[in-house]
Amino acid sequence: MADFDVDLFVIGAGSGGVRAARVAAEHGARVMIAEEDRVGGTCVIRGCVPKKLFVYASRFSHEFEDAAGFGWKLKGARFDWPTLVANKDKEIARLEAAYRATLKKHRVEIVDRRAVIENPHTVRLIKSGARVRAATILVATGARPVRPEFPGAAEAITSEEAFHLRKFPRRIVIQGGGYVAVEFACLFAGLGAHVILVHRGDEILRGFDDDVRRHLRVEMRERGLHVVLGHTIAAIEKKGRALRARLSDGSSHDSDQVMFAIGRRPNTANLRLETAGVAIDAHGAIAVDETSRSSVPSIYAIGDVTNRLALTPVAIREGHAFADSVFGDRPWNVDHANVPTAVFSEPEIGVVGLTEAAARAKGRDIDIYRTVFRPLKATLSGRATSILMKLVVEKASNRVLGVHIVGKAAAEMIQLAAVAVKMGARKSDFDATVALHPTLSEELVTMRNPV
């Protein structure tokens, strides 16, 4: 590949493209990676991780609450925000330099410029001008939070913004019914703020499970959250230092906050993508194939970009079957399906595999099996709080479709109960299996009768 500067050009450095841009060194090519912003993207600098750091903070207070009922005597205790968003910070910089250190232990040339595509085989950097040719391109840019267009709209902020604010919001307005607006919602309240959640929808988090959507909103209320549904901000005010938003059905809250968590667009606008001739799909993501290459042949797009799952696991397969593929002649596709996924909402989330209503949808014919119960905990602390577990079982092969939970830990329990779906698991295997007492998870294997 005399003709090239590079083997490999990566453009983004978020997890998919970090993964990719290793990987590919190992397998001994040459690579470049361009990012504009920080090293790590969306996932570590300012997504997954440091909101599962502002997570772990709210769900203290819960325990405050519950200790009581344990013996335990609290006094005194008090949250400061400025202590916790400094803490976070020094984590994600810890992180940021761990990913570099990754990327210059393999050769990577890391470029720290925004990067554009002028050709199927030239990328340019902007700040210098100076052009690169690569044999393959890579385009891993992620994708962005969507703001809407009404009067007042820029005195909001995103999830972005979320995670630098210098004051703790005592109010917040947060639009959205999806995991980010829930999970932000949750963990505000959880931090002491008097938190209104404001839905376009009938139900939040759609996509989910509809038994699961139900329990969750049920729980938020119960910790103190209001959930507005069937409306959307039509207007935001600045009421003196506080914000007025105004709803579509003419009422007003006054808040310290507004915040929009109403879905995410793919960063392709400005990569200049379509002078190199590359399809963009009806939602504005590169339209790929199962090897993630596009349309084409010399540049390919992994992660959020693609809008396929916008999940960072997902985006670092794509990353490391790519570069096993192009680059080490090992080739291999991401299997999408049954990918486990969670909600780290209060209580949290964690499923996989198919909902109940899609499993209709698909034609199968299906049992239900299903319990709720309130876990041994409340019984103590007084928690008003239950446990959801759902199971999707198919009649004629007795396999496990779904499994979906919510409750404490539902997140760690999916990942293992993963396993079981992906592996083909049957519901007999569920049964055969003994139960660990006391736990929240036995109850995945003790659910003998379908509802």
Ligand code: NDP
Given for the second form:
Amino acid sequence: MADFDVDLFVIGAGSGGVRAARVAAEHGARVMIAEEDRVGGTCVIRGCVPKKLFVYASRFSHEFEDAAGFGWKLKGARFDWPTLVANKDKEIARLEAAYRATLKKHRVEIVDRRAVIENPHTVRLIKSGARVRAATILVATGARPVRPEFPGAAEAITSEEAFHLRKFPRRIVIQGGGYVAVEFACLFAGLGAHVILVHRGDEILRGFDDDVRRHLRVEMRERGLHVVLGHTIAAIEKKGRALRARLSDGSSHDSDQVMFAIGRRPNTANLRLETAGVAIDAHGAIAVDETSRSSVPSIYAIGDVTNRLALTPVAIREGHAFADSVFGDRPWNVDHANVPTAVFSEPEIGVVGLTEAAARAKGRDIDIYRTVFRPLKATLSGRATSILMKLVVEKASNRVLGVHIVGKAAAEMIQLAAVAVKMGARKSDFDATVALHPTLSEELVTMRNPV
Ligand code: NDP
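Same protein, different state: after the form predicted alone, show the form predicted together with the ligand.
So here's everything in the complex, that chain up top.
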């Protein structure tokens, strides 16, 4: 590899790119990584991590409300948005520094520049114009929010700007019905905003189990959120300091901010992938095989830019598998089946495996176990809330194909349930496990009869 400047050039220092760079370097590769923005990528800088910090902030209001029934008298609690944003920024800066330190410790050279591909073995750095010859190139450039085009759309924000608003939006209209829309609707509502969620479909969270979708929407309504289904925002106008969102049903809603959360598009534009002959699929993502290799043998791609499963831990695994396989002589591929996922709504969702509809569509003969119950805490808090748990079980094998939870700590529960599902646990294994009382999760092992 003597005529190459580096063994691996990684474009994009998000979670996946950083993992790939670090592991390749541990295997002895000479690695360079380019990042035009901040090291850490979507998850650390403008995604999962700051979002979860905001979610924590938003949940105090529910705790304060619930506390009264337990004898607490609280007064004078006041939320200060600038404090939250500043403290979040400090933590994100600390994390970015930690990411940079890890790369440096492993002798990965960081280039704070945009990089574009010139040919299957050459990357050009924008501004300096320097060319780097690499034996292998890894594209890990992630994705970015889609912005629609209609009158006044430019007045709206996306999740990226939501993390840096100078003023807390007391009224916000959010368009979308996916992860980002639902999470931000719930967290803004928890922080005290009046929230209207506008979704074009007939139910939020397409792709999730139908019981889960319905249950969450009802819980959101109980917490004061307004969900408008079957409509979109048609236009946005400035009205003094407010923004007026006109919906497709003709109604108008004034708010301080309008936010789009209508999906994310892979960052493939302006990388000059076409000059190297890298094939792009119908969704604008880099087409890769199960080893993350693109149509050009020396160019690989991982994470959201490949639009497989847009989740941080998946991108990290794809990066790790790539580095072990190409530089560590330890080939392995990522198994994309039974990946647990959570929506950090209020209450939150945790799921793993097949939905009831997906299992039926695959022609599986299934039993459904479902429980909806009032949590013990709600007896004293007085909160009108219930928890949904659902198991999708294959009749013939007794295997648990899917676990679906809506309720407090669903994300924490599903991580562990996913171990059982991944191991191929049967419903009888769940039944044989003694309940831990009193918990919410005990209901997972006490569902006796199919519905
Ligand atoms: P999603 O793909 O999850 O949702 C997009 C939503 O926007 C859908 O409800 C979709 O409706 C709607 N939509 C799409 N196009 C339009 C349009 N032109 N007009 C109106 N509505 C539209 O995207 P997100 O941005 O919410 O999230 C992107 C991905 O990021 C997720 O799929 C997930 O993989 C990841 N993510 C994970 C999180 C987590 O793990 N907790 C948190 C946040 C993101 P329809 O259903 O009708 O298509």
